[in-house]
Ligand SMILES: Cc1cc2nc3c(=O)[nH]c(=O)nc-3n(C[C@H](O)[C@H](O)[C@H](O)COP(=O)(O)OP(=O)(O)OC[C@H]3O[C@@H](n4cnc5c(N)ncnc54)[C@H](O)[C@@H]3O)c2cc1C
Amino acid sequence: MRGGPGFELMFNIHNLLKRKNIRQNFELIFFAPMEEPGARMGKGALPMLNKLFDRYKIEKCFGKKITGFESRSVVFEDESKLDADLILFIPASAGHSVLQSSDLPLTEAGFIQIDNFCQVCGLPDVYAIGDIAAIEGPDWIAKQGHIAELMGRNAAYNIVEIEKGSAKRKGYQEHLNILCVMDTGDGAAFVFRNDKKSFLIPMPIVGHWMKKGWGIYSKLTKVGKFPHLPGM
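Show me this one chain by itself, in the form predicted alone.
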């Protein structure tokens, strides 16, 4: 399952209920089959993530594989159940069904196999970026928007250089990292990880508005109504 989006959703639900003065009427439980959801963020980030769970009084049910769902419960492999009035589950991603009927080289999970330059393996004139591409790198890497945009720019650059007869290429793998602002509803947490370090920094109050501002900026720049700021 996807841990990152689940954290953000759970923290926002907590703060929504708190603003309505009804949080005390609800029990929130985060369930996941892995022993340490969020481990991709790195050992430096996990202790702070656990502090957020404790601060928001969110219970944890980790390390049990999920075998199914019933109308009001989650069923685990040991035949135990987690009863709930509302169940929110974000499954791990898999390749788009359209790819399954294509002749493109795919991974076991159904994503297109590419090289460091975003070129589809075995197809010299075909490129794949973003969600449909299989990103290769350390086991902690996650697909994120800024990586997809980098891959798009690199793919365009590489195509132009090939047409010019140049040997210049730009790869994506040296730029892999996790970078996000995890909105909590009443603030946010800045998360960063690369091959050298990892950390999570709480950003009370201002972080929430930074995340909302980033959403507005991202939308306006993509439709051409606001210029891209340098480095963003």
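The term rigid core refers to the maximal set of C-alpha atoms that superpose within 1.5 Å between the two forms. Every value quoted in this text rests on a predicted model; they were computed, and no experiment measured them. Numbering follows the first chain given and starts at 1. Compared with the form predicted in complex with the named molecule:
- Core-superposed comparison between these two forms: CA of K81 displaced by less than 2 Å.
- With the core held fixed between these two forms, G122 has its Cα displaced by at least 2 Å.
- With the core superposed, L99 shows a C-alpha displacement of at least 2 Å between these two forms.
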The other form holds:
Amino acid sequence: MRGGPGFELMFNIHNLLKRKNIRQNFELIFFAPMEEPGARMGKGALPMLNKLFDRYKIEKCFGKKITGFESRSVVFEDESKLDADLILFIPASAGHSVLQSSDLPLTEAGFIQIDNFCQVCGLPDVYAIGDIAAIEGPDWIAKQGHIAELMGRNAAYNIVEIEKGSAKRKGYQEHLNILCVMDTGDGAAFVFRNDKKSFLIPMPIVGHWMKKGWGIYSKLTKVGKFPHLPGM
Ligand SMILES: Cc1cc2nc3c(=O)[nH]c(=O)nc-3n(C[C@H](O)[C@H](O)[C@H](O)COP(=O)(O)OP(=O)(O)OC[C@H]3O[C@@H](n4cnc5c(N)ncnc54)[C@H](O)[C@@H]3O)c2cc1C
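Can you swap the form predicted alone for the form predicted in complex with the named molecule?
Then the entire complex follows, led off by the chain already shown.
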């Protein structure tokens, strides 16, 4: 599963139910196959996540491999089940089903194999960027929106340079990092990790509005209704 988005979704559900004054009618349980979901964000992130789980009274069901889903339960490898009225699952370890019927080179998990320049392995004129591509880097790396955008820009640059007959190329691997504002619905946490440092800064109240603002900025710049601010 994808930890970061999973946390974000769960904390927002908690705060939505709280705002509606019906939180007490629901039991929220976060399930994940790994022992420490969120560990990719760095050591500093885990104590803060645990605090949020305790504060929001969200139960944890960690460290059990998921073998399947039934209409009202999650099934684990020890054959135990977690019953639920609603199950939300964000898979990370399986590529898009449409790729399986393509002739693109795929990893075992079903993502498109690319090189550092986003060129699909063995297919010189084909590029893949973003979540659909198999990203190579440190074991903590997470697929993210800003990485997808960087890969898109690099792929466009590389295509132009190839057409010009130049040897200039831009790779994505040296820019890998985790940079995320994890919205909780009533605040947020700023998470950063690269190969040198990792930290998490709680941002009560203002963080939520920053993330909302980013969403609006991101949408407007993509449709050309607002200019790109330098570096963003
Ligand atoms: C809850 C959540 C929170 C996140 N928070 C952050 C964050 O704070 N920071 C960050 O950097 N990243 C974050 N991410 C990750 C980020 O959203 C993704 O990495 C990014 O969107 C990947 O971009 P993409 O263009 O590769 O894929 P997508 O944005 O998923 O775009 C793929 C598009 O293809 C479309 N599509 C799918 N199938 C078909 C089909 N058969 N035919 C036509 N179209 C199709 C989909 O509808 C979608 O519009 C978050 C993700 C989630 C789920």
